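A lone chain, given as structure tokens: the form predicted alone.
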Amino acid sequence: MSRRLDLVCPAGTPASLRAAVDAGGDAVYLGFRDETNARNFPGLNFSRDELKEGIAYAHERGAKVFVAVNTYPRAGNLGPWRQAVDDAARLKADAVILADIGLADYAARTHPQLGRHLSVQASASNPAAIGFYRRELGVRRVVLPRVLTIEEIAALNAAIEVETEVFVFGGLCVMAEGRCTLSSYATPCSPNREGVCSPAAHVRYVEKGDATVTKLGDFTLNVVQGGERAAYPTTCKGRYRVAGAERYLFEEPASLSAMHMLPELAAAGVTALKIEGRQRGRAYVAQVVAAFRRAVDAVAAGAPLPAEELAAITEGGKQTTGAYRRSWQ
């Protein structure tokens, strides 16, 4: 028997949260329907008055509910974030996930008893980094960056005294952790500010032939020939001509997959697993969640891992460890 894993799973609609509790999740994340949080696309998200039916969904079944306000207010404008703060905090969230380091001081001194939790945007992988966050802000939780071995995640754990939280399945960001502005010159849009990466009303698919030409603006990110899966167009998984050739510039379209790697994650002094995904539909984050249950609890008992097979519903139908065990720098 070892220490049982939080999961914390992706809400992206108040038909997502119910599934993503029901499947078994502790804690769901979520964002409010604007620029506030970083998936800020149409059709997903939440009202006020949705928030507060599902944090009492949640409460009712002992989940907990953590509200992003986890991208970067402009400058002169702080209202819309703060507003944000102040409505998780009205309407009893458990805690926000905050980026912004002015940001994360205004919910601590306005707000004392709302839980901080540091986000994988704000890039803090160092135990000099998430000790100003505990010590200054009351941060007792941070969302690591996706660039950390298993290695590292153990020695920063026994190095820091905060929660920290890892990403164990769904889409990778190569770009500093969603602080991208690859996607902020092909469109008019920013990741960073707006919450939009690659926007689907800048999205393009071009038949020209037997290929599908994936566009982002006026850039072309990718030609798919014949049976070959074609993926969500991003800057960083595009296929480009470099010196003649084309490849993959940065990052091949894949789908982070550490469920085999919970045990070494348990051990390195992980607190929570993150799954991604608040772009999904209720039946994937209902399976996703289902599955990794299914894993935590194995681990919690000291059982062998369950066989799940989640190839399906991977990103261009691929999994990647991503830099859990990397051989790169």
Given for the second form:
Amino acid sequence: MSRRLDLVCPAGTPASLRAAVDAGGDAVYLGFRDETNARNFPGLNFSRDELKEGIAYAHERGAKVFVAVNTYPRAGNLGPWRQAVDDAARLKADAVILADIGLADYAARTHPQLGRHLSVQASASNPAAIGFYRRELGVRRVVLPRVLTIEEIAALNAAIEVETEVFVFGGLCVMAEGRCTLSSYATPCSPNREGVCSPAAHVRYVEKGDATVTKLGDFTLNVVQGGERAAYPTTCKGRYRVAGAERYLFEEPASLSAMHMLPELAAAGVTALKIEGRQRGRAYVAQVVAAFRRAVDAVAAGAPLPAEELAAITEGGKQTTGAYRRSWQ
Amino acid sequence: MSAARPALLSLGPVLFPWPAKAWRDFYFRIADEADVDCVHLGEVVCFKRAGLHAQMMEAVGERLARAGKEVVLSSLALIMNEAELDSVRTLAAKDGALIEANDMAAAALLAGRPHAIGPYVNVYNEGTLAYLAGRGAVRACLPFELPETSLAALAAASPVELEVQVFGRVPLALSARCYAARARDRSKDDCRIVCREDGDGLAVDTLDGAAFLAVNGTQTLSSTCANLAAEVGRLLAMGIRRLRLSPHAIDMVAVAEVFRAVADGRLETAEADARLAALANGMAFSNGFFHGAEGAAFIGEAE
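Please give the corresponding structure for the form predicted in complex with the partner chain, as opposed to the form predicted alone shown earlier.
Time for the whole complex; same chain goes first.
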């Protein structure tokens, strides 16, 4: 394999940014500390000054910085989103990651030199949609939604003229991203509009005997017995009563891990690999990025994948390759 | 400002894999009896179901058109492979009926000629709406989760006609994975369209027995039925005059009568809610999204 896959790493804080760059990330992605990005959680994200310093740190070490402005701007108040794009351009970010068509149009007209990536939140999963974003809005990379098999990704890459980036590790959205309102059905907050899925302020843990009941808003998402491991309570990782049985209907509490699929992803024509986890600490980021650095380099050198032990840090201790394998569907 | 212009009622596409005859008879009755202006046809959720009604599509469309209804063809909402994309290409190549794009693939293929934007395309703000209008969109059914403040801002700025779903379970999510199959320990490839057993969706209850969601193949819906009868006046006042009813296996002709009467100002909200409750086959109501609350909430007029 001649071309080396790019490793795009999460940075929820300046410390994580440095950890990701030091561990060998080719790029980091991050967001501003407000509703303009899809990880709008307390204690996370970057001020303008922190972004400026982060970009300097990354660029000095040959890494890129992508700024996610990937929620959908609120009608009647486009200002904060446009400001986020303006500031990313002013501070010389390498690209903005956008989901909204109107905002992408604004970015293309206002900052034509600023790189534009299409966020996974735009849910573009076919050549016609992706071709639209390339032709009309100058998007040069698309982060693919986690709904495609590896065969579908290969066929897609053969049919489009932009780079693709795929998730390889971390939390797994099982729904088409940016088109899921399960969290806003149970809470007054919206992933698409405010960047918050299953916000902690609406999560409750209720002890009941030796079981813990997890709730999102008024709805019980799970009842977990003593030693059982469970995922953070998002609606799609809950256990429900359906067709006469209790089950994890949408997905088991498992994390995405596609490290062993890197050779297949490279063969499918993917350009970049995305690691999830902007809400994670710098130690986690350092560990995962370093492991993927070794794996990507091995694949590029035509060497066998190194044995990596990431199971201990996956959610619920279980791993899945999600939609990449057809059997998952 | 818009009070003088009558509301337009539309019937969204049937989201469920009803047996072909039941599906046809439903639309024939709508053609003959329902006081709706516009009727959507087409498979929005799952490509594997598209064949269920294909044979009858033309006859149903003609019957509706003869009855004076505008017929709109709704496209698939999540397109993941070449076969699915081909079905959208075929749809987009049709002359005549207006086509509703439920994925940017369809919007891209329809660019340059009049088309509708469906609720599965994320039109959250006036920038996106203006952009799509500039490429030929002549109407847009807005995303289900938008609150009143966003709807009003969009209506104030909109170059095109806007539509809002006012009745029916709310589509909340789409997936590559089929949950109707999974609930029966089957894979999607071997689903044998088992979702046909769930004519109005498969109930998903919490472990403590509360109704929560409903699964419709790869789609997840609310267990509650959106009911914006009390909000119709505010929608019309802000300039949104297209009101969408999403079909269920209940008396949709009667549901349309209720909304027509509400839109015409002939029926009080409390009476409308009571009539709809009698029609809704046990579905609880919700209107939380409109009010900026959790979507599952039902907020009364006294709020």
